[in-house]
Structure formats: structure tokens, C-alpha cells
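Only one chain is included here, represented as C-alpha cells and corresponding to the form predicted alone.
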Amino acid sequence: MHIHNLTEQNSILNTFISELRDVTIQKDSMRFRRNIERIAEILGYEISKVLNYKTSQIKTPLGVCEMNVLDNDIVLCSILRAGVPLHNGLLNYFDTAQNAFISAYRHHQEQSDDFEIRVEYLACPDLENKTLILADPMLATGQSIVATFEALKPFGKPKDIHLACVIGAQEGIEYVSKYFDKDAHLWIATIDPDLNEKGYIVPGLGDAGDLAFGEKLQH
């Protein structure tokens, strides 16, 4: 797998990530969502550099201009619910893409730290020979993205696979690297070193879904 860590080079991206992590700023859920969306736009721009292009004749009011324009059949797939603002940011750039949504969550047995990933909702177009961008803000253990891709398999085999994440743990990156083909790409805003005993990224930022949309009802 090709791993693209965007914070290996300093940019305005650092500011957006810092605000996501900041316990004071992240109390503003609207700003939290917007920062994820802005990071997604940067991820989308970087992804666009390795996609396919074709030459097109563009008619202007004064003449004709030859331009290279995007020539990929893209499907954006996001993991609910934290993936919604990430999806929106990517869709701002890939606005002609088809869209897929999946709910994948951690199910803990009897309040244990051990969990399994459960998929309960999936809406997806045909993926055969298309470019799949699979978006999930937090790449912790890597199990959610793998479970999501397994659930997508009945919809066809994509031509290209791109994973788009905000923050990942080294352990999770190693996990998905072993699972996905060597030609797949991981685009990630930043990488943290550790997971805690509950499988959350450290230092991370907390629960992205709760910070974006409010605490979920426990049952």
C-alpha cells in the first residue's frame, strides 16, 4: 500500500488538525465539522494528483482552450456517522462522484474493552472497475475500514482504491497495509504513535462522531 502522510510537510493543514485536537476549540461542534471538511478538501486535492485525466476542448467566450480534465468514475463511500463531514469535503471537490454510505460501529460485549465491528446499514452503487474512495476520519485499529470493504465486495471490484483519513494510529496503518493490495493508497492528514487499552488513538482527539454530532445514546 502507498501511504501518503500529509503532515510530513508543513502546511495550513497543521492548523486545522491542531484545532480538531484542542479541547477548548473542539467544544464548538460546527467548527469541528468544518475543520474535518477542510481537511477532506486537502485530502481530495492530493488524491486528484494521481487520478486519470483526458484532454478536452473547452469553449470560452473568446475561443477554444485545450484542458486536461478528470477522467475517473469515482464512488465516495463514508462510514457513518463521523464520516459525514469528511464525505462532504471530498464531495466539494469530486462533485460528480457517486455516493455510498455504511454504518460500522464497535460492539462491546458486556462492557468489555474487547469489541467486534458490526455493519447494519449499507447503500452503494455498482463498484465494478470504478475508483473507490473510502473515507473514515479515525483509523484506529483499522478493523472498521476492513469490515467496510468486506461489506462492499458484493457490489463489484474497484479499479482503484483510496483510503482517506484524518488521524491514524501506526498499529492501524500496519493492519490495513497487510489487508489491502500493494497498489491501494492511504491518504492521511497525520499519524499518531499509539492506541490505548480501549483501542482509541493517543493523543488523537477523542470520539469524532460525538464531537461532530453530540453524544450517542448508550444501550
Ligand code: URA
Second form
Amino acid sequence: MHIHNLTEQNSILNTFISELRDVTIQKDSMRFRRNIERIAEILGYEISKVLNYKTSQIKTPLGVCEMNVLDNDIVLCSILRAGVPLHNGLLNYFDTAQNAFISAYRHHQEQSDDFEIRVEYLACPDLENKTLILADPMLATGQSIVATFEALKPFGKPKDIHLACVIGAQEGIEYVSKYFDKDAHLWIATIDPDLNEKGYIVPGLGDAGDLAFGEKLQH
Ligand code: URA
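Can you switch from the form predicted alone and show the form predicted in complex with the ligand instead?
The complete assembly is shown below, putting the previous chain first.
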């Protein structure tokens, strides 16, 4: 798997990630969602550099200009619910993409930190020969993104696969690297060292779904 860690080079992206992490700034959920969206736009821009292009004649008011324009059939798939702002940001750039949504969540046994990933809702177009972008802001254990990909298999075999994430734990990155084949790409805004006993990324930012959309009742 090709791993692209976007904070290997300093850029404005660092500011957006810092604001997501900051315990005071992250309380503003509109700003939290918008920062994820801004990061998604940067991820989208980086992904666009390895996609396919075709030459097109563009008629301007003053003449004709030859331009290389994107020539990929993209399906953007996000994991509910934290994936929604990431999805929106990617869709700002890949505005003609088709869309897939899946609910994959951690189901905890009573009072236990152990969990299994449950996939329930799934809406997906045909994936055969498409460019699949799987969006999940927090790549913690990697189990959700793998469970998602497994659930998508009946919809066809994508031509290429891109995982788009904001923060990844080293352990989760190793897990997905072993699962996906070597041609797949992981685009990640930054990488953190640890996971705690509850499977949260440390230092991370907390619960991305709750910060974006409010706390939920456990079930
Ligand atoms: N999901 C989150 O929202 N945060 C984490 O740290 C891990 C998974």
C-alpha cells in the first residue's frame, strides 16, 4: 500500500488539524465539521494528482484551450456518521462522483472495552472498474474500514482504491497495509503513535462523531 502522510511537509493543513485536536476550539462543532471538510479538500487535491486525465478542448470567450481534465469514474464511500463532513469536503472537489454510505459501528459487549464492528445500512452504486475513495476520519484499529470494504465486495471490483483519513494510529495503518493490496493508496493527514484500551487514538482528538454531531446514547 502507498502511504501518503500529508504532514510530513509543513503546510496550512497543520493548523486545521491542530484546531480539531484543541480541546477548546473543538467544542465549536460547526468549526470542527468545517475543519474536517477543509482537510478533506486537501486530501482530495492530493488524490487528484494520481488520477487519470484526458485532453479536452475548452471553448473560452476568446478561443479554444486544450486542457487535461479528470477522467475517472469516482465512487466516494463514507462511514456514518463521522465520515459525513469528510465526505462533503471530498465531494466539494470530486463533484461528479457517485456516492455510497455505510453504517459501521463498534458494538461493545456489556461494560467491556472489547468490541466488534457491525455493518448495517449500506447504499452503494456499481463499483466495477471505478475509482473507490473510502472516507473515514479516524483510522484507529483499521477494523471499520476493512469491514466496510468487505461489505462493498458484492458491488463489483474497483479499478483503484484510495483510503482518505484525517488521523491514523500506527497500529491501524499496519492493519490496513496488510489487508489492502500494494497498489492501494492511503492518504492520511497525520499519524499518531498510540491507541488506548478503548481503541481511541492517542493523542488523537476524542470522538469525531460526537464532536461533529453531538453525543449519542450508548446501546
Ligand atoms: N473514532 C474516533 O472518533 N476517535 C478515535 O480516536 C478512534 C475512533
